[in-house]
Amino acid sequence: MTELGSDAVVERVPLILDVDTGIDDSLALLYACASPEVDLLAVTCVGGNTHARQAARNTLAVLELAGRTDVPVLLGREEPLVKPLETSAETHGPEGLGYATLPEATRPLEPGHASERIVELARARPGEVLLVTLGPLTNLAVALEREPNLPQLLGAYALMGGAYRGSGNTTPAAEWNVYVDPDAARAVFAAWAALDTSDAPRPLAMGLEVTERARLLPGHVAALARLAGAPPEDAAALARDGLQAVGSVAADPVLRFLADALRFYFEFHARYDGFYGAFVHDPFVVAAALDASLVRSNPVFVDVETGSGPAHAMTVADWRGLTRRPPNLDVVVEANADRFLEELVERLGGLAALCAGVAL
């Protein structure tokens, strides 16, 4: 338990984040650091948006930016289970953080392998730990090989990945995280499919059809800056297309990072998705994993196509029950994106103010 002020007590959720830290992963990390109900046990890193070692460097730097050098960061598997690694510099920039640059972290990675740490923490606190995967499922697939009982040991599991009722964002059929390592996704989904529903809660799966409802726009970033104490004229420069960090925004490390990272992300979405802003998939999933009232899900059996051809890496959801297979995922079908975005602005604005020493 942790006390907030004199009269508020919040039950803290022991959380492991598994990330391939690009821009929206960095927002998810900052969101977790800004959430009083989170006890961030560890962050594990995998290749996806960028190479695993770059993702680990980014993760260490973002956590240091947030003042959380106490959180262990571990490197996981650097290649997918079967196919060669593909990364997405076009989406996240050559080093994964858009135009943002952060100082090299002052601490090294924790020794050991990410999958080992996931298993260790779940064994140490059976039925308590929330695992959230925000990148390819490679580390979790390896962890399941090490400990087949991991689903029963975890308190809950949520993932960003897949497209269950719509098209993909990488191919017409496939979402990025599943596309990078479809064999890992298939292994993970199969592990839960093999369980009796009373043995472990089903994973909460958020696909593109709901995460793309969370569109972060320049006005959100300007509001965040105002909450962090930026004067109106400096915050106003963030509300326009171009997202320029000037004055106090440029001088504030957290606000400068957000402006520079998001400017790249917004430009990408303007080119490919027709709006100047960004889908913020990863922090939305963290928020939903912490607060079930943000989403509504339906149980369904899901498999992953690992063969070649146009359906490669497709998440195949059996909504009609044609396979007669019991559900292995709780797939989110409705989500309150507006309330999430309000929380994201409030929490990141508060974190920026706290890191800058601004009295709220």
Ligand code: BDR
Contents of the next structure:
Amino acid sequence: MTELGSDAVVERVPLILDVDTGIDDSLALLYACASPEVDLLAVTCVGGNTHARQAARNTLAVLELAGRTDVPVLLGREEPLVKPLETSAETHGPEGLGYATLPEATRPLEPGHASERIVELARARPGEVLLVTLGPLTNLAVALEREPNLPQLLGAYALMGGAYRGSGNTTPAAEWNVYVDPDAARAVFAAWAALDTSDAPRPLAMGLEVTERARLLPGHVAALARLAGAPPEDAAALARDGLQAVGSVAADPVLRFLADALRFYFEFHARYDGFYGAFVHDPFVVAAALDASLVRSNPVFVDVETGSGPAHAMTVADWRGLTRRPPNLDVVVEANADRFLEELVERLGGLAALCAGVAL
Ligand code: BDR
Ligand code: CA
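Please show me the structure of the same protein in the form predicted together with the ligand, now that we have looked at it in the form predicted on its own.
Following is the full complex, with the preceding chain placed first.
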């Protein structure tokens, strides 16, 4: 879709987000809503950080917070392909959004299945749609069963998932999104492996070795609050005393949401990762999918271990070409986390100001 700006025609990217909302997924949703170059076609939900129905409730509520009740939200598959679903209340809180409580959305989910909608949207605009998955790959695996030509129909595909050079965050071998549904990840990677490379662009895969470079800290939230119009003393209190909603922050719904959700996430990372802040995996992937200059990737063949041993759900990347299999993913090896964090602060600060009716 194109839109007339003040003096230029802006091409917008038709985007589908597949999410298991989740604190960092909620940041990714807000980032997409705050990005003028995005035409958000639909958000599809899957079980992961929380149950799929809760992820869908969270998604509707976060979009409503951002004033985006026009974006269709669809429920996907509620269980992984083979394993029983595991969720991560310890990381994201009992309902997925940390300490934040949002009013229940005023609209229902769209009828239909997430996987079917992904296929329909890709068929309707062949070669145009950008799909970004931020949770387990269950919905995409089902979509590929329904439409094996999906890789050729999509304009591009980017995913948060895996650990291609280092250790996992769920087991020593496995990253969370792949751990929840390794069979789906294996099927998705195999679908691209089966293609002639000239047929479809390879997925852009961002694993923990790059997403963990994006560390959001209280100072970033304070900067964001300043941009949203919070007085300097409130922004300073946020950076100094942590993310208790203070002063004007409590009155700005987007800022209050961010402070309450992130406080939980920051406490989790303080317990397990040694810093009061958080890795913001999911919005980093959305940003990189929209702006290729944020990352550098290398093509490589990747398979997923689905057996039950210690390497269960490991993403095994053939960096030396030992299997002689052609590459099926473009794995990100370098990423400009500082520039991304600046953009995240700027865009979410602008969105918070807009939603609070602050003139910038
Ligand atoms: C991934 O797992 C989830 O906890 C996050 O939302 C992110 O998508 C990081 O491993
Ligand atoms: Ca996620």
